Every structure is written in structure tokens, then in C-alpha cells.
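We begin with a single chain expressed as C-alpha cells, specifically the form predicted alone.
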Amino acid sequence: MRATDIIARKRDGEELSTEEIRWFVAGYTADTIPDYQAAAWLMAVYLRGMSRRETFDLTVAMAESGDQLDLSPVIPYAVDKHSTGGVGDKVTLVVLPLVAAAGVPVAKMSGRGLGFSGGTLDKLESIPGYRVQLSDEEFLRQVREHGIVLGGQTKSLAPADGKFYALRDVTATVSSLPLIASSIMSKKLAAGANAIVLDVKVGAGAFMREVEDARALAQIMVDIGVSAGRQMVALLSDMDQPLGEAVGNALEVREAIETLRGGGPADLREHCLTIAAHMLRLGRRDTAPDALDRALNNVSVLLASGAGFGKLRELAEAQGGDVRVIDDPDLLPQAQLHEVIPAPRGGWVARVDALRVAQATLELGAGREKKEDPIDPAVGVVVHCKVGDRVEAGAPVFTIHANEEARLVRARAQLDQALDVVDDSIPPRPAFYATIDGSE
């Protein structure tokens, strides 16, 4: 085979064979196909798309490009979750302890944030001493002993995806649905999951701005998983406004702790219980008509009892984290500067722009624009209102947590454009738009 022939066939809108896709992925991973040919192929895919079969073949080829984690010795049936990224998305920190407390072991590899989407690993590293990088042996031993592990993805898992992702970022080919879906699912398949719950965000603070685009992406990923023999559920969730109140690493850890203690914002609590219930149903392989309702009741009881909080403590301690921080979140990193932004007028909140809030936290240093950028764990924004709330003039709507005055000023400029207040009442935004179930 020749790379130029495969590029030309995709450029001309032809369907590539399984062998051609596997050959191309293997060649690029092994550096026998150079970046400039891979870039041309990515652009051809971006412009011409891929069939369902091609997308599945690409996913499997990337999943098989490196090591594949076998969880079966410690978890006979492994359930995982993935979020497409959002503003204030600390869901994993709440959901995994709840599912593990229900007796379903969970072993998850998460990533770092890039751009306005905060990464779970960055949040975890707000906990002093918490080790995110574990060897495969440590990863498996921890889930065997504690029923829960949450760390970083190893470079040996789906290395082809890492190479293609970096190239997509600099060739304006990120927003291709087949490339997005195969990137996400290749890592999930390589990480050993038998069942996967996908949380596909849609709105101003998400990669997918429209519900139908998010639905299309979710359906492709569900189809890939089903074709690979996995049980799949995808939920389309709202990301027009931030999830919960806290946006910023240590602030989000604090909010996750508060939620596991039975408090926290209502929207975050509802979201986490829903995701946890789907994971629990899949993990138990329960197909009864009332299985989801029973799972939801189960995780609700575990949340109220504090069992989920206890599992978070166990997770942090097992991975070297300072458990005193879990017991007393005031020990988490804290910013030196705080500024409250008041509502400019009284009325009903019509918009809390998740993207503007995210850009404000990026200005503060809570996120990174390049992979090598440092993260300030203490900074961020707390949002005090939701769409549909009634606010009075002068009431707090945002609180900025900053460590530099200049950064605070830039963040304030973003937040000044993040809120709309109107005279007439506005309905609250939905938590979820749709569920696509491929597990039946």
C-alpha cells in the first residue's frame, strides 16, 4: 500500500477498506508515514467524512495501536464514564465514589484540561500529595483492594490517538465527528471498559453548540461501542450555563466534597445522581424495567448516608492524597484576592454564558492554552445564579477568586458580558435533552 493512494481515495470521497485504515494508522504511529501525509489524510476525512464502518475501523486501529488494559482479573465487568468536557464539570469526583460505594468497582483514567475545559487530573492535583500517575500494576492493585481508582492515562494506551490529536489541533481538523468519536472511543476501548456511559455536553460552554450536533456525535460513539461489543448509554446534557456553581480546580474539588456530604448545588446533585444511576444499572447488568429507578434510589441513599463521601476519602488516601483536605476543604489552595460582581439590575436571569465564565477562569490561570502551561489550582469563579432565578439589583452574581490584580481585571471584563437579566420570568434550563441507549 502507499499513503498517497489512501489519501487520494479519501480525497475523492471513496470508502477506505479496513486494511487501508489499519495500515495507515500503524504507519503513522510507527513514524513511517510523515506528519504532512497524515495531515493531508485528516483534511480529506474532515471534508469527506467517514462511513459508520470506517469510523469503527479507525477506532479499533487506534485502540490497538498500543497496550490494552485487561481489567477482568479484578473487575469481571467494568463500567466507565466519559464527559465531552464542560464548564464546572466535576461530575467524576462525585459519581465514581457513589458507584464504588454501591459495590460496583470503578477504574477510570482521566485527562488534563486544555483550553476552557478543566481536566479531572488538574482538579485532583489540588489535593496535596494525590498521585495521578500510576503504573498498570498499581492501578489494578488499587481497584482490587479499594474498588476505586482514578488516575491519568498512560502513554502506552492508544498512542495513535495522541499523535493524531496533536496533529488535528494544528491543522483545523478537530471538529470532524468521525475523528472526535474515534478519538474518545479508542481510549475507552483500550482502557478495558465493558460498559460506557457518555455525558455529551451541548451549549455555549461545550464543543457541540446545538442539540442535533451533539445527538449525531453521541449516536456515532454509541454505534462504535455496540459494534465493539460494549454496552452503551449516552446522555445529552445542558452546558449553556456552568454546571454547579464553582469553576476552577480547588473550588470544584470543594464543591464535589460538599455534594458528597449531602449539600452542593441542586443541578450538580441531580446530574451526578443520574449519571451514577446509569453506571450502576450497567455495572449490575440489570435489565429489569425498573432497573434505572432502583439504581437512582440506591445512589440517592448512598449520597444521603455519607457512604459516597467515605469512598472519596478512601480514594484520596489510597493515591497518596492528604485526607485532611477532604475532611476540611478550607485546607485546599485558596486565592488571595476576592471580588464580588453584583447584578446590574433586578429581574430574571435569562443567560449565564458558560463560555464567558470559562474564558474568565482561563484569564485567571485556572486553565491552560498550551499543554505545558502551568495551572493555578486556587483561582476561579463562583456563579451565584442560574437561568430562571430572580435576582435583585446589587445581589452577588459572581465571585472572582484571583491571585493577580491584572488577571482579575481581565476576568471581570469577561464576566461583565456573561449575564443577561430581563423583566419577564424565564424557565430554568433542562438538565438533560435526550438519552441514547445502546445497552438493550
Given for the second form:
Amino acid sequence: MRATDIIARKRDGEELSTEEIRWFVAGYTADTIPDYQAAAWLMAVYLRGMSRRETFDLTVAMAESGDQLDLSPVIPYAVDKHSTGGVGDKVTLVVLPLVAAAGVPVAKMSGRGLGFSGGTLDKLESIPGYRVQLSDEEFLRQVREHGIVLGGQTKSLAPADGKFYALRDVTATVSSLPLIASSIMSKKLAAGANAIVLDVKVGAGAFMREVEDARALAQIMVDIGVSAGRQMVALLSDMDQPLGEAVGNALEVREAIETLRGGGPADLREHCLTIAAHMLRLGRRDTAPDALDRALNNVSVLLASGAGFGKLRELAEAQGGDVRVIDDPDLLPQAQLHEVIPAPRGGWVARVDALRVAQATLELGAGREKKEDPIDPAVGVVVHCKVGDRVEAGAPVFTIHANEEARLVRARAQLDQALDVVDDSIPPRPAFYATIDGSE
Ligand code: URA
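Taking the form predicted alone as the starting point, write out the structure of the form predicted together with ligand URA.
All chains and molecules follow, beginning with the one already shown.
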């Protein structure tokens, strides 16, 4: 086979065979196909698209390009979750302990934040001592002993995706449905999950701005998972405004702890209970008509009893984290400067722009523009209102947590454009738009 023939066939809108896709992915992973040919191929895929069969083949080829974790010796049935990335999305920190507390073991590999989207690993690292990089043996031992492990993805997991993703980033080929779907699902398949709950975000602070685009992405990922023999559920959820109140690493860990202690913002609590219930139902392989309701009831009880909080404590301790911080979140890294932004007028909140809030936190140093950028765990923004709330003029709408005056000023400029308040009442935004169930 020749790379130029495969590029030309895709350029001309033809469907590639399974063998051609496997050959191309293997060649790029082994460096026998250079970046310039892979870049041309990616652009051809971007412009011409891929059939469902091609997308599935690409996913499997990338999943098989490196090590594949076999969880079966330690977990009879592994349930995983994935969020397509959002602003204030600390759901994993709440959901994993709840599901583990319900007796369904969870072993999850998470990523770091890039651009406006936060990453669970960065959040976890604001707990002093918490080790995100575990060897495969440590990862498996921990889930066997504690029923919960939450670490970073190893380099040997789906290395083809790592290479393609870096190339997509610099060739304007990120936002292609088959490329996004195969990238996400290759890592999920390689990480050993039998069942996967996808939280596909829609809105200003998400990859997908429109519900119909998010639905199309979700459906492709569900189809890939089902074709690979996995149980799949995808939820489309709102990311037009931030989830919960806190955006920024330590601030989000604090909010996750508060939620597991029975407090926290109502939208975050409801979101976490819904995701946890789907994971629990899949993990139990319970297909009864009332299985989801029972799972929801179970996780609600475990939240109220503090069992989920206990599991987070156990997780932090098992991975070397300082549990005093979990017991007393005031010990988390704290910013030096705080500024409250008041509502410019009274009325009804019509928009809290997740992207603007994310850009404000980037200005503060909570996230990365480039992969190697350092981050400041203490800084971020706390959002005090939701779309549909009534606010009085001068009431606090945002609090900025900063460590440098100049950064605070830049963050304030973003937040000045993040909020609309109007005269007429506005309905709250829905938490979820749709559920795509590929588990029957
Ligand atoms: N997340 C991924 O892992 N890959 C993509 O292509 C987009 C989001």
C-alpha cells in the first residue's frame, strides 16, 4: 500500500477499506508515514468525512496502536464516564466516589485541561501529594483494594491518538465529527471499559455549540461503542453557562467536596446524581424498567449519608493525597486577591457566558494555552447567579480569586462581558437536552 494512494482516495471522497485505515494508522504511529502525509490525510477526512464503518475502523486502529488495559482480573465489569469538556465541570470528582460507594468499582483515566476546558488531573493536583501518574500495576492494585482509582492516561494508551491529536491541533482539523468521536472512543476502549456514560456538552463553553451537532457527535460515539460490544449511554447537557459555581482548580475541588457533604450548588448536585445513576445502572447490568429510578435513589441516599464523601477521602489517601485537605478545604491553595463584581442593574439573568468565564480563568492562570504552560491551582472565578435568577442592582454576581493584580484586571474585563440582565423574566436553562441509550 502507498500513503499517497490512500490520501488521494479520501481526497476524492471514496470510502477507505479497513485494511487501508489500519495500515495508515500503524504507519503513522511507527513514524514510517511522515507528518506531512498524515496532515494531508487528516484534511481530506475533515473535508470529505467518514462513513460509520470507517470511523469505527479508525477508532479500533487507534485503540490497538498501544497498550490496552485489561481490567477483567480485578473488575468483572468496568464502567467509565467521559465528558467532552466544559467550564466548571468537576462531575468526575463527585460521581466516581458515589458509584464506588454503591459497590460498583470504578477505574478511570482522566486528562489535563487545554484551552478553555479544564482537566480533572489538574484539579486533583491541587490536593497536596495526590499522585496522578500510577503504573499499570498500581492502578490495578488500587481498584482491587479500594474499588476506586482516578489517575492520568499513560503515554502507551492509544499513542496514535496522541500523535494525530497534536497534528490536528496545528492543522485546523480538530473540529471534525469522525475525528473527535474516534479520538475519544479509542482512549475509552483502550482503557478497558465495558460500559461508558458520555456527557456531551452543548453551548458557548463547549466544542459543540448546537444541540443537533452534539446529538450527531453523541450518536457516532454511541454507535462506535455498541459496534465494539460496549454498553453506551450518552447525555446531552447544557454548557452555555458554567456548571455549578466554581471555575478554577482548587475552587472546583472545594465545591466537589461540599457537594459530597450534601451541600454545593443544586445544578451540580442534580447533574452528578443523574450521571452516577446511569453509571450504576450500567455497572449492575440492570435492565428492569425501574432500574434507573432505583439507581438514582441509591446514589441520592449515598450522597446524603456521606458514604460518597468517605470514598473520596479513601481515594485521596490511597493516591498519596493529604486527606486533611478533604476534611478541611480551607487548607487547599488559596488566592491572595479577591474581588466581587456586582450586578450592573437589577432584573433577570439572561446569560452567564461559559466561554467568557473560562477566558477569565485563563487570564488568571487557572488553565493552559499551550500543553507545557504551568497552572496556578488557587485562582479562578466563582459565579453567584444562574440564568433565570432575579438579581438586584449591586448584588454580587462573580468573585474573582487572583494572585496578580494585572491578571485580575484582565479577568474583570472578560467578566464585564459575560453577563446579561434583562427586564423580563427568563426561564432557567435545562440541565439535559436528550439521552441516547445504546445499552438495550
Ligand atoms: N477530546 C479528545 O480526546 N479528542 C478530541 O478530538 C476532542 C476532545
